[in-house]
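What follows is a single chain, given as structure tokens, in the form predicted on its own.
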Amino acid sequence: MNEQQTSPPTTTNISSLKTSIRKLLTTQNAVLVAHYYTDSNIQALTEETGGCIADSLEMARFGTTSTASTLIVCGVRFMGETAKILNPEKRILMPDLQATCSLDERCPSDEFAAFCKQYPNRTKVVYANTSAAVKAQADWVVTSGIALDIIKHLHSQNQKILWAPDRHLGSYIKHVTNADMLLWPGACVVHEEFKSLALKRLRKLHPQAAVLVHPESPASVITQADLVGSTTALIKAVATLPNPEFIVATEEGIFWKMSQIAPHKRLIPAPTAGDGATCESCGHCPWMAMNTLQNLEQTLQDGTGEIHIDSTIREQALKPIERMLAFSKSQ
């Protein structure tokens, strides 16, 4: 972990990260593109300078339409990816390029490809949080806000499925839809630490509290769920359904744009703890908190954490991204 992590910005440097980085922005013709799981102060710059906050569908869709010659991808390394794959002709920064994805890390190219191989006769969809070269094998690539959708099409037409990396989101699809799925063995550490014990004590603490669970969840949580969805969807629900409190099984990020849009509600982090655990719930991911104000600044100083990917991948990994774009628009 960097110092720029380890020593929050007080106050007054927050104000004077902030007016730096928006006349970076402007004399760079510059926008910020964020994930709804980094740091709030990144989320509120972003929002403040005409920027995107969203999951990974609407920042790929956003990069699209943007008039700005830079885009600074706050997420992780694959969001970067999506973005550069979509917007060749545009620059593409990221705060820290080490910030990276435990699924894009737990699904190695070559490994894919030999995966692969064993089922030529599968149609290939991969999660949105995989590296571009791992985008650049498949048929089809998903995000959760839409992969449901998209596995019951696919069904329909009786093509069975090879789908990767997480296995928990696999699995909830191949339940919903009854597809004939094999699923990579993957899983986001985050999501993977809800535990369903815990969830269910903290239910009857809180019986009018309605529990929303992100699908990369195990199976365990899910079926405690009152709704399941993808990051969008669980903060739609905050501001659409009647209950006073929430159960939030995600990463803790979504909090600033959920308490933005439902200020009335409580917000309740679903538990990870577990036998020894140090806390009841530690729903952060390491690689979103690399993104600061500090590094954020850095990056728009001396163009740091540029985005460069092979060109013929990058063509081969463009195919399947606008299959998934091109579907969510006749949706």
Ligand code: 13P
The other form holds:
Amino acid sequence: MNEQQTSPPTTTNISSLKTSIRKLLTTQNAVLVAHYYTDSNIQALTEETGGCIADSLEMARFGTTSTASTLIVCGVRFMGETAKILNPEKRILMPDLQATCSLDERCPSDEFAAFCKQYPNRTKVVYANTSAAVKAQADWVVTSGIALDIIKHLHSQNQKILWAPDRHLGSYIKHVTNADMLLWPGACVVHEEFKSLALKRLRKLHPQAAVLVHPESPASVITQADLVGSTTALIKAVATLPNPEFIVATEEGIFWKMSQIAPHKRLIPAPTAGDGATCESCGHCPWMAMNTLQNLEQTLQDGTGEIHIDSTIREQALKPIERMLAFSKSQ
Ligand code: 13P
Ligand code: SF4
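Given the form predicted on its own above, I would also like to look at the protein as it appears in the form predicted together with this ligand.
Below: every chain and molecule of the assembly, starting with the one above.
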């Protein structure tokens, strides 16, 4: 992992970086497409310039409707690759191409191919947090926002499923739907650190709080949730549920949007410390943090960080992504 060693910008620097990026976006007919986990300055700038801040499903949809010729994807690598697969005619740039994801890293395409070979009669469903080469082998791509509905649909047709790579999301869906699913053993380093015993204690201290959990979290955390859902679903819950407090089990970048839409609600990060804690990430995705205003400006200035995908892989990966988007439209 190639973490940025630059010092945080001052308020004056932030303002001049934003001014420079705004100009570059206009002159290059470019738009920002950012995930809720990115730095709050990037999310604010995305909003101010008419870009898209969203979960991974909406980020994928946005690119296909935008008239911009360049999409600057602020997030992790699979998000940029999905944008390129769906929009091969557009230039797709990312502030740092090294921004990957533990789920993607732990599901190499050759090992996934060997896994698939063992179970040729199963429908291959892969989470969006995978490389283009893994998606190219799949029947369906899903994001957290649509995974449950797609598996319910496949289960209703008696299809047996081979699922990769997030074992927590997979076992949550398997539990809810009762579908026959074989699970790849991957996990998100951020969500895996939420601790169930410490969460139980925290809930006792905040009896009025609703517990919001992203389904990449372990089952012992998910079972304590009032709501399990994608980043978009968790944000909506803060605005719509009547609770004055929320304990939130997902990456802390999401608090910027949550506080913006529900400024009077108290947001409490779910605990990553406690029994058995190693707390390497402590609620922060190290790869999302690689998106900064400085390297965003840099990529617009010199065009570094462009996503390129082999055309055969791109064409194969397009099919399961388009299947997901068509399914989501039909809902
Ligand atoms: P969402 O699609 O819910 O935004 O999740 C993406 C992700 O990487 C969560 O860790
Ligand atoms: Fe991947 Fe987890 Fe980071 Fe999401 S939070 S991008 S799943 S490592």
